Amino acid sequence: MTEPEIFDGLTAILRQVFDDPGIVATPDLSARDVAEWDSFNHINIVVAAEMRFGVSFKSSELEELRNVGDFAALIQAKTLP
């Protein structure tokens, strides 16, 4: 899966979770940038990403993430053949 495909997928997830058609997944975007990004919505994003990209995440992997760019890199690593 390519990086643009991952960011497109993450954009769709973020728009659905936050009900905001204007939000765009960018490498620097983080929970600090979105007022509604609380722990509940964080879980919704992770579950939606697991379903959309066909991957699963360990808690230790998620604890290392600082922003959407880190999340996209993790997804890309997990979807490599």
Given for the second form:
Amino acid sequence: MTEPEIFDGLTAILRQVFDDPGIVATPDLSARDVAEWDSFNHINIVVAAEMRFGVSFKSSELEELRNVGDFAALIQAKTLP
Amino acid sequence: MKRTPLELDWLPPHADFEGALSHARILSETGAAGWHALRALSGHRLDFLQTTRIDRLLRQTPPPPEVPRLRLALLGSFTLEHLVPGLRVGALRRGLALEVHVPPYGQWRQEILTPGSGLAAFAPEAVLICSAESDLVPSLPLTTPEAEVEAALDAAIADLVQAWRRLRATGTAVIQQLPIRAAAPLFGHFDRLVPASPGAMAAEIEHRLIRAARAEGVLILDPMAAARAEGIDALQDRLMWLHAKQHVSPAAGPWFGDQAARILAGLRGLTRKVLVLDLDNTLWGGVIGDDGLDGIVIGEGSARGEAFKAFQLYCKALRERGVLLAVSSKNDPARAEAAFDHPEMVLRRADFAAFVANWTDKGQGLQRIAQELNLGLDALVFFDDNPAERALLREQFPEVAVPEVPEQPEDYVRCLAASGLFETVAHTADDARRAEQYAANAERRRLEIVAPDMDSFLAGLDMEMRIGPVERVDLVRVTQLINKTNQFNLTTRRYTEAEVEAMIADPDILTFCVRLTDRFGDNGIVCVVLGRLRPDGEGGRLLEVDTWLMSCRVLGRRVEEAVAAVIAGAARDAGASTVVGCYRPTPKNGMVADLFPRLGFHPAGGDGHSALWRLDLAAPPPPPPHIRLSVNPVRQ
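What would the structure be for the form predicted in complex with the partner chain, given that what you showed me was the form predicted on its own?
Now the complete complex, all chains and molecules, led by this one.
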């Protein structure tokens, strides 16, 4: 899957999770930038990404994520043909 | 490997979720229309993000005043907050407004024990206890002898039963979720033979929990019943369990919430009563009008015929359970009825309480069925293989439940069972007899047509009424009636079983439970009255009628006059000089607006929400002549 496809998908997920049509997934975006990004919504984002991209994450992988860019890179690595 | 989580697959997908949600958002700013728009949206196949978004809007949208409400506390040692949206939206799907309280993480036992805790202040009407395996299964060395294992399991259950009893004593209904059995086998099949293996203990705990629940009047939520078919991974995500202590995965949250909500809706009497079936390609393969009796596919001989037969067997079992069956079919009525003479047919013409076969639209047919059975459209489930008919019905009558019938007949039973539309919280002998009672009612209506006048019709019914205080054995049926009777219900006050139990023990409350038999059979408990004795402010006492409801099956038979005469007698025996009746109007109870004046009560004021009526016991009404009365003494 290409990088733009992944960022588009993540944008759609973030918009649904936060009910905010203006939010855009950018590499630097992180939980600190969004007031409602608590642990509950964090899990919702992870689960929604698993369903949307057809991948599953390991707990060690999730613990290393710092921002949306890391998350997108992880998804890209998992969806390589 | 990830499996697809359990889905709401008996519901139709929504073609434009975003558009409908935006529309609901606009409506919610103006009032009740927003709530109804969200309810319509909740009737679709939603994933967990859609459910969360509906819930977010729902929290800002007050329910219209006529919507039943319920306060639910969600207790457990693990993460539960993520299940709240699924629960609230599941309740919304059934027209129930849910307020949910979740105590702080890991503190539910303290909350039960501490007076003045957040839980006590919330005063839940229902409590759902979500237990995980690790909550209940003790940790024992594998070589522990069987007797010691048994003792440890008994202790684990006894501890939970104590919690149930404390909760039940406050008048709340208790629902216990059976633990999700996700522990990996240690030996394999041999696990079950090692008493202290986690697998063997988990199975034992489950059996004991069910037995204890039966004895304590606690309800059960059994997520494993579905997980066994779909695989545990559809219900639980191991990573989310380890990472966030979520014993149900977020993606399965809408499904889990719907399962719990169907029990909660049952507590409020919001359960369906009638299964309306289409005929051609629903009960048999083919079209009776074209293919004829020899051409339709039903029963032994082909897999497809067996699939239709299996569906008929399931419908028949539902009927025996107390669900009414009806037919709505676009067909020639004579040919449709004759189809039931087919030798392989499981269902017979007499199994249907209402039978509508004609060429007019199905909406009219369903209205007629509701009318004949004296029920609202919201009591009906419509099961039809034709997607166009289903879509039209959903459009015309959103209050009718219309499951998304699968394409193949072998999937019909699973779809109807998965929809949970007939989920109940009690099963009584009256339920099992209901289908016969409705058939007898049709017989009574026939008699009504041939009798020369009303008095001779009523005399010909040979009615005997037995009336006495509500006894403990009546609790289940009486609570069921209190929660589901809408039309003949003067105040529509709902009480849980524990609350009714407290009332029958209260010396200042007079309770009446009325049974009626006639020449066609036993109608069971048909009427419940709860009255409170109070000082009348002038040194005497009065009896205030808190609740008076009657089953619509016995309307028009002057039963209410006989009941009024017995209440008046009992009130006088208890030292009261007056009976005060209260009528609280709802959208459904218009038929009893004039009950008190009809019975000789006089206006006694009231406010915008209720009208009060009083009956002077110096001149009580006489009982009607054609009902034989036998009165058990009222407990003092």
